[in-house]
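Shown next as structure tokens: one chain only, the form predicted alone.
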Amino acid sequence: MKLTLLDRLLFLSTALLTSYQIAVGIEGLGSIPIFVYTLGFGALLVSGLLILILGFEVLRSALVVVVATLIPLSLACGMVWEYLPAWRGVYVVYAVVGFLAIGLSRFARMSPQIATLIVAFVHGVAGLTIFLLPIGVVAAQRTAAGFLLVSLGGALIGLMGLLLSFLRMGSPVLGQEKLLRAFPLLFLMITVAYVLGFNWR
């Protein structure tokens, strides 16, 4: 299925927004958070550009799955580093091992069931971190309520992962065209939620 003009405009808007966040939206933090947030938003930028240039077919590529894994892992790692210092070491090890495991599951000869379990576990832990941590720190009055938008972005990226799973499985529940038509707007909404959340905390 080909990208429409609206799809291209949505992906282009996403690319511009992530470029802004990388350039000026993560200043004033420590070197580690800046590095991992840059990595996460950079992966968001690269993923959007790959779809914009190569079309929806690239969503089936193993390389895109691996690149996209950097988004939740990096953002979750940066948030833990900022707000849960006691868990820094553990979470960095989890993020590195999780990323390598997903890379191995995509490019090595591994059963689809095991590969799916690896992806589900790694994305699940990172997704829950992105969703729950902002709620916790806002409830503890450690940051402004705008940070809750990051939780919204985490929920939306979970929905996007679910849609991609349906797409790869050829789900009869939702047609491929409907899934792909929802993808560009959802991708932009995730980016808007993350950018506003990180800037309004």
Contents of the next structure:
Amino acid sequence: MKLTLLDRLLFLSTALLTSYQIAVGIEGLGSIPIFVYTLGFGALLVSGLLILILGFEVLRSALVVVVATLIPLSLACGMVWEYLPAWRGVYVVYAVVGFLAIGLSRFARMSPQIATLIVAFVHGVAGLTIFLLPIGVVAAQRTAAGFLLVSLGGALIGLMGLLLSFLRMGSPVLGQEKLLRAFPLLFLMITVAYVLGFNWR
Amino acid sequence: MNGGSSRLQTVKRKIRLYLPLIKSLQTFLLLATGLAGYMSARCPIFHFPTLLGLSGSLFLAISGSTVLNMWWDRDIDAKMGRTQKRPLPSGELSAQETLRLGLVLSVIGMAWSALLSPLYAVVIFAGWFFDVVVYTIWLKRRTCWSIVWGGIAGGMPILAGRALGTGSIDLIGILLTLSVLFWIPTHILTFAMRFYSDYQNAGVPTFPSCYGFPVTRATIAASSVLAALTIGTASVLIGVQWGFVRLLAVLSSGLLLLAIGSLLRPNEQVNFSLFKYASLYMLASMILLSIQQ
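Switch from the form predicted alone to the form predicted in complex with the partner chain and give that structure.
Below is the entire complex, every chain and molecule, led by the chain shown above.
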């Protein structure tokens, strides 16, 4: 399916928004969380640009699946680094091993079931972290309520991941055309939620 | 009334014919590099007359050399499917008119640049000379290595802009020139692969015809990475804000990813995507260099 002009504008807006976020950084953070968040927003930016240039077909590429894994893993890792210092070491190990495992699942010969399990587990844990952690820290009044938008972004990216997975498994909730039509807007909404969430806290 | 309307029609027709002669996208990108070179030395700057002079003289000089390139290569263009519909090989414009146009644009562009600064004018002239005489007339039909000279010519606008801003040729200017020089193969070699048979028919030696596709892909990948490295180093030396350096690093990683992809899974789509991404990357880098403070 070809990208429409509106799709291109939406992906371009996503790219500009992520570029802005990468350039301005996040105030008051040390170099490690900035690096990790840059990885996450950078993966959003590069994925958006690749789709803009290559079209929706790129979503089938193993390389893009691996790059896209960086989005939830890095954002979750950065949030754990900031708010759950006791879990930093464990989470960094989980993120690195998870990323390598997904890379392996895409490029090594592996049964599709195991590959799907790896992807589901790694994305699942990172997605839950992004969704639940802001709710926890806002409830504990450690940060402003605007941070809940990151949870919204996490929920949306999780939803998008699930819909794409169902589609790949052959039992689509939304047909391919409908899903791809919604994809650019969903991608922009996720980015908006993340950018606003990280800046309004 | 009729005479005025007919003159207007003639002007419109001429513009329609002349526009393809200047390869507007390529000219715009090279103009952007010139502005970025200048801004890298003097940003933030709102000195309108100098910016107008830089933009105008560069546009005219680049357009002039491109038109002269088209004039010289009209026989090759006529043999290639991609270019045979251009106004000159298709017979819509005469060779003499095209030559006149190329010379007029070049002379006005260089004269205007001499009014701005002698050093700036020398660099502009060097770019014109490398492009028209060394690359187009002397080497293009003799060796596939002519692209190096085409690349050096392509690097001159950014060096000229920098020289106009600083009043000298410095290490940063040379690094910026190298970044454009390394970016050029991504552009030229991708076209050489995509239109391989066209170039073969026209008898123009290219990297793919001399060294094969795998070596050409490796050259494109290596030069893309070198372009990213040199522009990154130049940005750090210029003192670009860390946020912009971070952004440049992210954009470079995308370039690296596509370069690796083109080596591991070579196909036309990946190659052409690398070319498109590299153009976007170059434009984004130039914008970043222009708005840095």
